[in-house]
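Just the one chain here, the form predicted on its own, laid out as structure tokens.
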Amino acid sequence: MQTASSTSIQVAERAEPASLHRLLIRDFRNFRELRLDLPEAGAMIIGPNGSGKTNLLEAIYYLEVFRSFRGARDSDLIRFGEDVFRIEATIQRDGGTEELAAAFQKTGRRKKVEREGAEVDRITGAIGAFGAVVFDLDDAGLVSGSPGRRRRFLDILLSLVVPGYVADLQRYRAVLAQRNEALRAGRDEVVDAWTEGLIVPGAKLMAARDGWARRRADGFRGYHQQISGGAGASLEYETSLSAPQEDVGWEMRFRSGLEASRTRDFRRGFTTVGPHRDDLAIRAEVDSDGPERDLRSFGSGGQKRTAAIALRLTEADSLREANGRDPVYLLDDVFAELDRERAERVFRLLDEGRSGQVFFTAPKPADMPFRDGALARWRISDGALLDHA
């Protein structure tokens, strides 16, 4: 069996990674206007809290999925006192370049995405233009937080790597809203009609999520063991539906679950089973030689952060496999709250066998140089990029 690290190296050699060469940020967060020529290897961005380091990574990732990785509303991303933000980038990929831009106007709440200067008809068709993964300072909350946060993680990732997932998700959410409205109104026949429309897209979502967790479980475990120094870990898609049986697919299981919960759904006024209620269970050995325990409830902050980093590395492998190239790595103070030994292990996993462009934030220069010291070193203060450090 291949280890997680050997698999990463093999996939990384398949194609040249995409990279960002030019970036314009205007009236986004605390940036009035920032124009950057981005080095091929990437950059280390150094500055105190509140200086704009994370905002810069947020702006880059916005061009990947056209939403904030911090969960902020588009209107809250606009610089105070302004009405519109705009982000532009030149992407080099597959031997050519592409111009990509996104803007949001508070007045009228209008979002616009452009490729090669032309507005796209469907924003969902433009997501994943270059491939990027964010290692966020708050990622421990991805492990210990609400099920909705983990569902959001799965939905964003699978939208980028599974063809048709976005359309199924949109269809499911639309039908779910109609079914819930009918449940609240007590309209039996209408509920039954919307139930039929819920089954196919819902089954596809659950199948995709479950399939991803099963395929990536070994890689996740490998990363967790390397970071933690040997502790095992596991991923499992958790659903409220009945246990799988031979020759019983997701559609039949979902149909049976909806039928069994029908009375309860009417009583509560909403649909109580389905992908909108499911979760991603993340378990790990939290005690020496002990069994794996659910990290949503057990484990230290450091153990949860270890699992979160392993999950992000697994996400990066998924993007690399789908795109045939390394993603851009956005590392927001990734070594914070890790002891020295774990930090060194994480550094090796992020640096060895990965060729993607790296943007790395820190309050002070790191003593572990990425890419053999090839990253440019910039200082940032109050939304302004200063001279190279």
Second form
Amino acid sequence: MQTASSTSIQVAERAEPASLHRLLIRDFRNFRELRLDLPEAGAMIIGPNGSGKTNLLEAIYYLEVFRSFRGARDSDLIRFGEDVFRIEATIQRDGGTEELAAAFQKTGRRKKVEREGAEVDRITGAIGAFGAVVFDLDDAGLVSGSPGRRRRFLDILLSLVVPGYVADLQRYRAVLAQRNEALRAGRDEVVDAWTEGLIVPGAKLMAARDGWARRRADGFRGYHQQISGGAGASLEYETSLSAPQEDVGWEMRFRSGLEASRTRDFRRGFTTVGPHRDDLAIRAEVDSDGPERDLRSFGSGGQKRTAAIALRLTEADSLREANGRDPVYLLDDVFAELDRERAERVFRLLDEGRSGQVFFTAPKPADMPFRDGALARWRISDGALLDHA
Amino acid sequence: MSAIESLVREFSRLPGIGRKTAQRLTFFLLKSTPEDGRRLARAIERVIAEVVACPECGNLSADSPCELCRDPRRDPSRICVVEEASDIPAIEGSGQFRGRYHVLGGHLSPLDGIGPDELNIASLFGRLENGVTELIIATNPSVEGEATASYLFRLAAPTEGLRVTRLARGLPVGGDLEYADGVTIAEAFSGRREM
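Please give the other form, namely the form predicted in complex with the partner chain, since only the form predicted on its own has been shown so far.
Below, the chain from earlier opens the complete complex, with every other chain and molecule after it.
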């Protein structure tokens, strides 16, 4: 069970947060070349829409998971007319520093990750180098958009906090592609050969996602109540498998689910059950004292943003527990569309008891004194830094 | 196309050889004696002329059936299934197995259009009828190798008196635990044994 107050007490005992220092961004989105020395506390980045504020956060987060948090393809991240982008940073962590770099080349579609100047063998082994959470301006779409966005949210987070998750995910996807192809070709015994390989990694993915939603439901509800001023909320992993008659493990459930859907899978030419068809149900009280409603179909934009911020705070808690230190907070215009009262509650949740580096974008200077007002103030325009205020 | 360019192209079609390496190989041959190059050419000619797939097991050999199938000291009641003929020397090098082999010629991969008909599977089941008591599946521990193993198991399991086994997975001998990847360690844990 986790409440916000117990969380802040725990944090005081944790290791120093990791932070980014020297940052180089070259030919990424609208940046030609940007070199920055990042202050320990972080920075407020001020600029009009289209100036590159979000791109800067995207570049920083790229070093965490080596893909765009906006779901963009790597080739679309390269500055127009160029062939390669590169991002470098010095990461300070556990009393030492590490050089981390990522680059992608359009020709040959080659991605490269370097630690201390040496290319890593497996990129997935290098994810989560510092711990970061993005509060995306577009997060209302995470709550109410397509199930794929919520699966991506779970997959990225669980890859960072559950050992072996990313390997299971890769294996599951590889087997799934083969099984779907076998279904299209319509050969029974070949399909069955792939079914077996789907069950073990698939069951592990579902168990990890379900376990996460159960463990985090209380924390999520607490954050939602604090931001909204009392409205309850819940998280639930929603599986494509039918409810079991008795308490059996995920492997058994997935196996019977695949057996039951076999005929339908053949008819439709793809695998219709499994973690790739699942969702995370996010519900909240949208009317005062009313029942919790599913935010995929109910709720205002502001209510969806409230739930999204509570979800991101819950994500930060997961990272904090897994890494033993506060993550870097990438806040993309996080107070937009929130009334004054909610904005102040969100500010307090993001500031009190937290020590992670903050990068906070806004279209105009905001009176949000993160980390005792220690954030640098930068202005950005057309992919260039105008001044250090 | 120049003679040099044409040899570079031929080399770069080989697995694991990029254009740079292909150029190195070509210029190495040009700097060697003419006899060195001719010997290589003759060796290539010879394998093409002499080596055939064994009609019995699919192994590549100059003899037909291959020397492993003809060896009377090898136990015909046990068959080890491998993906490629190149897997056989690795198993032979271990000295652990004295039975017969069966080469599939690849693995199932619907995405690449490879189904059971594209593999040397039908003849395997013909062989099983002749008193085979153990089928050892030694396909690679990859996604495709596992599915191929699963496919063979389903087909072979109903055969009376036949034991179907799969090679164990785990830590490499002589390696350091700290250098093993997470998946391998996880496999080794789930397959741990009583001491």
